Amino acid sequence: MTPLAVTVGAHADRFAEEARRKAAEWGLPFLKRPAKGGVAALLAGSARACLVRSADGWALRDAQGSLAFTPGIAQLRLKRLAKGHRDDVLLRLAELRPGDSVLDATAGLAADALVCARAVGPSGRVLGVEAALPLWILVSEGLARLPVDPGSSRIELVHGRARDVLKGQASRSVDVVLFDPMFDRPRRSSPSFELLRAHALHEPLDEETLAQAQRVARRWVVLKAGRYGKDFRRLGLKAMELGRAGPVMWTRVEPA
């Protein structure tokens, strides 16, 4: 059975081309749709998970259920900010201004990229990473079908190891690096994002990769985890007072 595999959706033969050029791009195994049973044949027989287009654009599904690439959480944040609330913890503490440039190491569902190329704006640069094949492959298709928006930067979205990436960069290139990664320790969640946390990549941040941040960074690399998780313990930091306590908490690290 095959880890990862590319398909259509129920009617959506017209898109079967498409899909086997994707495939192809991305390495993956094309399969065709059952005429009986669907994807969920697949999945029973075939495939732990499939990427599969439909009218609606692309979806992953597995056995557990199915996740799509939705700007929602981040329309919401948007819509405070438009209003004119500077009660975004990210923004806040990233001290955002137009022209920034901004290198999410950990974009997941590019929220928080979504966030920040608000905040940059057009002139500014925002740069995503993400290590997970499937969430790449659905976020990049995603934001590909979305309006473009003249206020925001266009969110340039890889695929790697956060690490990697970082090494990549020249020193003191970023105005800010941003992590946010995958809670080291499960919340109670949604359904869609139990299904994120199955397909995500599991890397805790380590000591190497901050000061690769670090190095990268001319303003500050900012930190987000799970309030009852080891991940700022672990790498010597302490959070941030920011009022009432919620499940998450931060920090900010000055560059090298």
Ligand SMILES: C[S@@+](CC[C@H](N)C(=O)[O-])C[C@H]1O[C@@H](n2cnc3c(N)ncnc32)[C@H](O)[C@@H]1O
The other form holds:
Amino acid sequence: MTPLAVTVGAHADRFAEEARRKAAEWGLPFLKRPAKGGVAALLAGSARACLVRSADGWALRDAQGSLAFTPGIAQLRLKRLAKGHRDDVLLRLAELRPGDSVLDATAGLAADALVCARAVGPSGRVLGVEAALPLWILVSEGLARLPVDPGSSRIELVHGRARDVLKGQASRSVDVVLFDPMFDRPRRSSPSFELLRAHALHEPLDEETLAQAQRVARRWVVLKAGRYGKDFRRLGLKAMELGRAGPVMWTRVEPA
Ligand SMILES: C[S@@+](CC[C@H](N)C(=O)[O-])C[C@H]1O[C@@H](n2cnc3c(N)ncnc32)[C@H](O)[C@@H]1O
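Moving from the form predicted alone, what structure would you give for the form predicted in complex with the named molecule?
Below is the whole assembly, all chains and molecules, this chain first.
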């Protein structure tokens, strides 16, 4: 069984040519959608997960469910920002200003990256890094289909490991580096986050990667972790007191 394949959704044969081309670009097999059973039949016998092109764009499907890219979570935060609220924890800690550059080392579904892109504005720059191939594909295709927001910078999303991408960056070349790795003690969450969890890279942040981020950042390295995990303790970091005790802890570290 192939771990990941590309196919098309129901009544989506008009996208077969595009899906074939993308599959070749991504180095993945293209599987013809069976007339009987559709994607479910492929998941039962040929592929553990499928990237499925339909009229709504791309979705990642496996036996557990389906995950589509949506800017939904970011949009709530962007609306608050537009209304003048200054309580977004990430933006408070990163002290982002128009024209800044951000390297989001664990981009995931790019909610943080979209919020940063609005905060740095069209003259700023956001580079996202995602190590998990299916998530990188889903999110880069999703971002490419978003209407252009004249108030935001474009997000460039690269496929790779944070440490490798950071090593390729010049010292003091971005204002802020952000880490939001998978929590070492997962919280119970929505079915779509469970699908993200199943396909994400679960690699605890290590000292070498943090040191690389401190070399590359000019202002702050901002980090998020689960409150009940050991991520910060392991790295000798202390969570910042932000006036509310939620399931998430934050801290920031100065450049080296
Ligand atoms: C909790 S999610 C990030 C969510 C993201 N901040 C957002 O707003 O949508 C963590 C993501 O980082 C990715 N990841 C974990 N370790 C990584 C690493 N070392 N390099 C690059 N990506 C990594 C995972 O695959 C996952 O998609």
